[in-house]
Structure formats: structure tokens, C-alpha cells
Amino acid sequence: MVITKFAIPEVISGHGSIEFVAKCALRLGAKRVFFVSDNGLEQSGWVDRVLDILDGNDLPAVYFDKVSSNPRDYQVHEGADLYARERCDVIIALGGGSPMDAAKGIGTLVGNGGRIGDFEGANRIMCPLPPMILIPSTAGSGSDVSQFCIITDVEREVKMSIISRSLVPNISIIDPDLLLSKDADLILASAIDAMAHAVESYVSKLATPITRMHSHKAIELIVKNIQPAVEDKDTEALRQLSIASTSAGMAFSNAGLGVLHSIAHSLGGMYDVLHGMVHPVLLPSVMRFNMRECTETMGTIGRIIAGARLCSDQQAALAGIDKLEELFASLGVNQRLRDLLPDQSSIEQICRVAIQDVCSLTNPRESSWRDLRGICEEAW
């Protein structure tokens, strides 16, 4: 019998659930909150909303907003220093993957000391982190439920993958009302990120029946709801995308990802590309590359995407990839790597770095940097 584990936080979800943030913090023993977010959430009014809720419950907060897209190592160090100086005791993060990953990095240093690069890889965090409450403002990253934290090492130009059970927050508050303030491009990029999480976790070497159940549901919900969510900001479709993102996050957190994310991390470290925009470019090529090693599961994915059909697994898998490319085209996203890179000169370096990413370990097909170069050349 195979022994598996499935780690997730307490999840509070639904319209208006953000109102419970102060009560959750108090339940975790908070006396002085360290609150991480960014300029975009300030402009949309959500930062003030959280600060008002904390103030209304007599809970003081130190606000930290020096977080960029693809958060940098020096920003994490700066946040950890401020946390210590202000003697905070609970971390709350509001945002997409960047503020939430920055908060996890800050918590890692608060609990363990050292430099954030010391924890790159799997299971290198030895001491507990402060209690954390994460509030996703997008439906895609899954950072609010996952064991992953992605931080850019500025000097090496690499997005470091840090993976540890310690990075799962205590509480995730998922309020789909936050999605209403996002523009269509960000909703789209986030949903495609969630789709990539679901597909890669479904075929991962570490996938289990429980993770596949979540991957399956996430793919199904994204295919059904992505267009009304992006084109009309349909509130029910946005709520369904929130559920899909959570399921995909639970799946990849426990099953791992694959070479698509390895390449995306390497590319993002060198060119600071929006993470979700890498996936429509590379996901179909990665699926075709992996199909030889996992034809049956790829066939299942194909049937979820393209609909039930009486044909072989290989035919269903290819139909699903074709349907996915049609969906991306109908949504108007870039589908060629040439739209993200200035030329092909850096592809070899991107792939040499990517193959060392911890996400490569769980890819269903053994691969070399040359295999990754082939994927990039197909997507060019």
C-alpha cells in the first residue's frame, strides 16, 4: 500500500469572507499584525478595507508594500527586518502570487534566519514560521493553499522554487468579490496559470487519487467558466474560477508540477515576464512532449477539455491539446515564444537553468535541457 499525505490550510471562502480576517488573526494570537500587499490592491481600495477591519477589532498593523511582480530576494529581506523591528506576531498577505510569496519568504526568514536563497529547493526549512493568513486577489497562483514559494534571486537572474510543508499558511480566506476589481488580462493570465497547475499536477510522478480529483475538477471548471469570467466578469463564473484555482493549488502543492513551470521560472527570472502569460505559449508543447509517458492520463485530460468521445487515449489527448489551443486563440493571448523573447539566443541558457529547477523532478517524462530546448523551439 502506498502511503501519501495531503497538506492544506483551513479555508474560509465565499462572498464577503474577507470580513473574517481580524477574527482569524485574533484566533491565531495576534497582537500586532504584519500586513503585506502591493500598490495595485491599494488603488482598488482593498488594502484600506483590510486595515479598517483590523482597526475595527483594535488590532494594530504594520503595512509593507515594497513588493513587485515576481518578488525579489532583497524585498523579502527588507520585509523580514521590518517585521522584527516592529515586533509583529502574525502575517497577513493580500494579493496575487507575488505578495503572498513575499509574505511566505518573510515568514521563512523570521522563523529561521539566514538569507532566502539558503532555502531554495525542497524541505530545507527546519523551524516553524509565524502564523500566516493569506487572502488571494486573483484566481490562479494557488499560493494561498500551497507548499510553494517563488522568489527571484536578482544576482543570478533565477526564480527560486522553495518547497516546504512549513509554507502552507494557517488560514486561506478566498473572497471572489476581490476578482471584480481585476482587469480582463489579469483574470485571464491567472486562470491559465491555474489550468497549468491542474494539468501538470494531474500527470505528475507524485500524483495521487486525491490530488487527481482536485486537478480534474479544476480543469473542468476552468474550461467551462474562463470565457464568461474574462469577457463579461460574470460573478458566478468568477466564483467558479476561485474554486478551480483552490483545487488546482491543493493538487500541485501535494503532487508537484513539471517542466512547464521549470521553464517559466527560468524565463521569468531572466526576463521578468508575467508568469501566467508563459503558459499559453508552452503548455500545448509540454503536453505533446509528455504524452508518450502518460498517454492514458493525457487522454483523460483531453476528454475533460474536448468533451467525451469514443476514441483512443492518444487521439483524445491530441484533441484536448487542439481544443486548448483553440481556446487560447479565442481569448486573444500570445501563443508563440517569439512574442515573449527578443530572439532565440537565450533559449539554451533558459533551458540549462530550468532543468535544475525542483519542478523538473516530478515531470512524468525524464528530460534533459536539450529536450526543453526542443519544447521551446516548437513553441517559437
Given for the second form:
Amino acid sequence: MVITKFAIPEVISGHGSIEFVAKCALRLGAKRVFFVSDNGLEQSGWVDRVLDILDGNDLPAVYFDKVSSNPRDYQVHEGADLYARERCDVIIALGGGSPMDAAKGIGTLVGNGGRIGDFEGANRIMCPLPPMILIPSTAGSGSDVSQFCIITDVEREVKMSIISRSLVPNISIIDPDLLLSKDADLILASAIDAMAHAVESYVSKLATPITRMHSHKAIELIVKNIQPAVEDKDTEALRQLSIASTSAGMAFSNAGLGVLHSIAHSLGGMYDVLHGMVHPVLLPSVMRFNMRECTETMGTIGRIIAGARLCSDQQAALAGIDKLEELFASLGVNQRLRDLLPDQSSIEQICRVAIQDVCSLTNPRESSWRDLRGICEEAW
Amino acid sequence: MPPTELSDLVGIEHSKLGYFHELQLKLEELKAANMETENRRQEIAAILDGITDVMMVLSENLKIISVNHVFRELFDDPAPEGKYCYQIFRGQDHPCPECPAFKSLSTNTVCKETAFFRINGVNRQYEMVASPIKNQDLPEYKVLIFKRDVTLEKEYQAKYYHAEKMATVGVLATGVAHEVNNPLMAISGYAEGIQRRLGRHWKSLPGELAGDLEEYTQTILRECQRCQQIVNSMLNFGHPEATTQSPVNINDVVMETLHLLHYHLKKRQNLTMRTELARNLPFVHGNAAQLKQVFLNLLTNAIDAIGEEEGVITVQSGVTDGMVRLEISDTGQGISADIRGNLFDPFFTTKPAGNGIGIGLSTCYTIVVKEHAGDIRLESEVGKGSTFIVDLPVPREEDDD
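Here we have the form predicted alone; I need the corresponding form predicted in complex with its partner chain.
Now the full complex is given, and it begins with the chain already shown.
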């Protein structure tokens, strides 16, 4: 693949950058903002903060909070109806992957009409979306910079991947102050999510020198900062994590992901498991599975995680995976699939659905549903 | 749905869709629409500007919503909007009785009416047309009013009727004059003949008879001469088309006018007519027939002003400030100050309906001021009488060349 593309939104970052949300919205032509967030952010006071900032700029807002973790199709429809009814013009989303993906889904319906399921797959969005400003509250999902939108089809129990350049928001405001109010578990899950984005995009079939640069940097920053961020809520470490998450997001948005995300989407569609909790369970197994096809890159990743050493790429890669498992263990996250699923009976179904996921396309190693089952069994 | 390929994920040909194209199209459309609207607006503005009538859009209760340029030229009010029509036209606080707006609104038809308005100190007659503006989309009904100034039109019409009447009278007078002239010639001829014969046979006639005959024929001749003068006056009156100006002796014109009124004056025993005419009055440059009409009017007014009471009319001529001045005074009822300003307006009259159309003084004004570059004015005191003063310029020596 010689001809490549790299698309990202305007990124505003730094402590206190959330203050610019109203000015950004006004610049995008806002007269009446559609504001999406969730209960968690209401409780931490950030929703009121954003509403205050908008109010301080005489910008009225319609608030929509009917968003669950793993946003559902009907929630997106409900949001789009409200947007139309209230005659809003600019969408602002504040939160983790869920409110941001919900906002993207709402924008898609507002601009294109129809059902959200109509847009599953790549490049199915044919009409422009309203301007979007996304404010991530977790350093992980990368949704604020990506062209991905993951919405759960409740009836089919499938997480649909909608991919379109039009889903890249206009502006992403990354304020690390938001991370301070998160509990350690969420910071950890998000960081591991970002790590998974970085690793999968690094070895993706569509990885380019530009995306690899970001993947590389993201892994480096996460390894270095995850412990101080989670254990001490170190401000600087949190800032570094947010940079890592953004870099990983830019990388995966343009390079794509792999079978880890295919399985995570499939599993999440069926069991409503928190996305970030799937990665520590499956990431080492997927890395081992893919290592054969991308030994050199895996070696590079290994050296970033475990430190520079004089050995073969394969040894370095394995050392990295071991070190990663050690890190997860030391941080106390669950590492076995059996803790997420009631029994093994659904694994086949999960893998058969996962292999259909768009993310499987860019996985470095060609794989069948059986290969995925092997990965799941290894992680059980 | 074709399966997604790697190239779809790269999406070289797919970009974040923006509204630029739509916006551009919209802009073009809006520009075109705007231009069309502007053209239409200018066209309508040109049409409206071309209307020379006063135009107003009024609310149901006659509040002014908008007016055209003619209105603004007529009234010095920079913001008539929001005021009431009757406030501006009549200075009153209630609608005018002849207003066609209400009828137009209630019948939903175009209604016409004429009325007099006093605007900027001048009486003007307006023809008003009211058209209702009714539309379900409008929150309330409106009415469009056109007011056309028909003062001149009506004035000319009245003048035309008057002139026509005078012309008819003139033709009749000329006919009568000619018819009377011949027997008059015969009477005076025979009277002279009698006098000649009387001279020859004076001695042979009894003393008393000759003296009586002499006296009778003198009287016949004198009266014939008077008749002759009346006939001449009538012949002059009958030729109003002779509007060319020539040197005129005002005293002669006054005398001829008094001759015309002689019979009229003789009936009014209560009236005393005094004439104080200056000798060696300079000639004025003018039209004797027109000036006669002026004096006739002024004298008729003076007679009417005295009415049945005892009174004196004095006609005085002289030279004042290089102008020939003729003053016609009466000892009548006088003219009150509040109507003095209206006196020379067309259609203004104090006479009861049927006795005049109010054209007299306005015609005098036209003749004296417009045609003879002179001046006519009034001095009056209620209960004591009025004096009309007519000044006519005397041509300077060099003008005669």
C-alpha cells in the first residue's frame, strides 16, 4: 500500500483547555448546542461545568444523557429526534467512548436520516454531519480523534463498527484535568484500551510511517506513566496518558485495528462488558498469535515495554509480552477470560461474529474464527 | 452490501463531508433571488415614485402606517407614521365625516369622495379613493388612500363655465346692442332734425312751445348719448377675446363700469355713489375688458356688502407710489379678520348658496396680479366697511418705445 492517508481533527489540549468549548462551538456557527454526556460526568460536576461555560457565552444547550456504556441504537435514535425537535446545530460530547460514539451516531442520523444500522461498515455516510466537538474524559477510547463509531445493535446483539472520515470530529478538546476525577479502575481500563489501540495499529496491515510514530510514542508513554497515574493520580503522568491516548487514537483511526478489537466488539455486543476490561485479558494472547507475521515490529514493541536488550526480535517480543502480563498483574487487573464469561459455550458464537468485524481486515495475520477461538481458549 | 476491503478503510477518495458545496449553491441561489427581489423592489419603487397623488396606507382606525413621497413633500412632518390621518389633514381629533375609508372597509370595495382640506394655509380640493387591503395573512385590515389635488381642475372647470356664460351673455349683449343702436341712431337723428327745424322756425312758434321742444330734444339727445355709451360698453363686453393689452385710462373704465351698473344702482335708493376720480391720470398698460370685469366684481361686492341699509360707495382714483390706484370703499358690514386670508381663494364665498360660486375675487386676483402685474388687497373693519385697493403699474417712458 503506497498511497496512504492520515486524517485527524483539530486538537486542543492542555490543563484547562475545556474553557474553550463555547468559543469553539461559536466558531463552528453554534446557536443552540446539543450536548451529550452521561451520569458519571454529571456526578463529577463536569456536565455543569460545561453548561456553565456555554451559558457564560450566552449559548443555549440541549442536554442529552440517555447514553449507557456501550451505546445502543435506540439511544442514538432518541438523541437524533431530540436534536431535530430542539433545532440544534452543533454537537458537543463529553465523556468516555460511550457518549462520544453516541454523539457521532446522532450526528450521522441528523445529517443523513434513516436508521443507524444503515451506516454499518466503511464509507456509507453520504451527507455531511453537523459540526462536532468531542471532549474525552478518559485517556483511552480515542473516539475524539477517530473515524470510528461503535454502536450496539440491540436486536442482533452486535457492536456495529461505522467507519467514515465524516465521523472525525471537527475539534477535539483534551483536558487532562478531567482524568483527575476518575477512579483508578477507570484510568487503568482506559490506559489499557489505549495500549491495545497502540499495539494493534502498530502491527496493522494499514500502518504507515506516520501512524507507527504515534503507536510507538503511545506505547512508550503508557508504559512509563500507567503506574504513577493509576496509583498516585500523578498530574503529569495523567497528562502524558492523555497524550498517549490521543496518539493511539490518531494511529488506529488511520491504520485500523486487529482481531483483539474484533473479539472485544463481539463480546461486548453479547455481554455488555466494559470495553477496557476485555483488553488485558486478550491482548497478550493476540500478540503471541500475531507475532509470526510481524516479528520485527513485535520485537520493537517488546523493547519499548521491557527495555532495550541485545537479542532477537522474537525474544524481545516475547519478553515484552511477559513484561506486559507482569504489569497487568501488578496493577491488579483481571487477566482471565473465564472471569468475564459465564462459560465457554458462547466462545464459538463470539468468534464467528468477530471474524466478520471490520477490525479483522487489518489484522496482520490472516485468521479464521477457529484461530480466534484458539486465542480465547488460551486466555481462558 | 459489498464486503469491506482494506482500501475502503484507507478511504483515499473519501473525505470528511462538509457543507461547502451546498453552501455555495445556496449562496448562488440566494444571490440570484436577492437580485430578483431587488430589481422588483426598484421597479415597484419607480412605479410608486411615479404616482403624483398623495398615497397613504392606514390602519383600520386611520392610523398612518406608511406614506409616499408626495405626502412628505406636502407635509413638513418627518415622521407621520403612527399619527392619525385626520390629525394631519384637519388637525382634529376625530375622523372626517366624508372619509371614504370606513365605507371601503365595510363594503370591501373601492370608494371615492371629494373634500376640501386647508393645507399650508391654502384651501385645496381633493378627490379621495380608498381601497381596502384585506388578506387572511394580515393580522388586521388596512386601507390604501389616494388623494388627488383637483383644486386647479375644479377651478378651471368653474372658470370655464363662467367664461362660457359670459361669452353667451356677450353674444346676446352684442346682438341687443346692435339692435338697439339702429333705433337709437334714428331717434337721435330725428331729435337733431327737430332741433335744426326748431332753429329755423323758432320765431314763428309760440314762445313757450319752442322752449319746451328745445328742452325735450336736448333731453332726448342726452339720453340717446347715454344709451350710446351703454351700448358701447355692451359691445366692449361682448368682445372678451380681445385680450391684447393697450394703454388704458382707468377713469374711462370706471365710468363705463358705472354706466353698466347705472340701472342697478338707481333701484337702490339707499345707496349713494361717490366718484372722486383724479384728473390727468397716467395710462396703464392693460386690457380694458378684463379690468372692467374686476371693477364690476368689486362694485357688485360693495353693493352686496351694504345690503338694504343706508350706505355710501366711494370710487377713488389717483397715483400712489408710481402706481395708478383705484379704491372702492363701502360703508357695509366689513369683513372679519379670520376670513380675510381666504378671500382671494377660489370657491371661497360668504354669500348664501345660489348667490355666488366664490369665483369673483379669485378671478380679480388673477387678472390684477397675474395679468397686469398689479396688486389687489383689502382694508376692512367689521361694522364700518371695507376698501378694496387695486394698484396697477404705470409703464415707464422707455417701455413705450
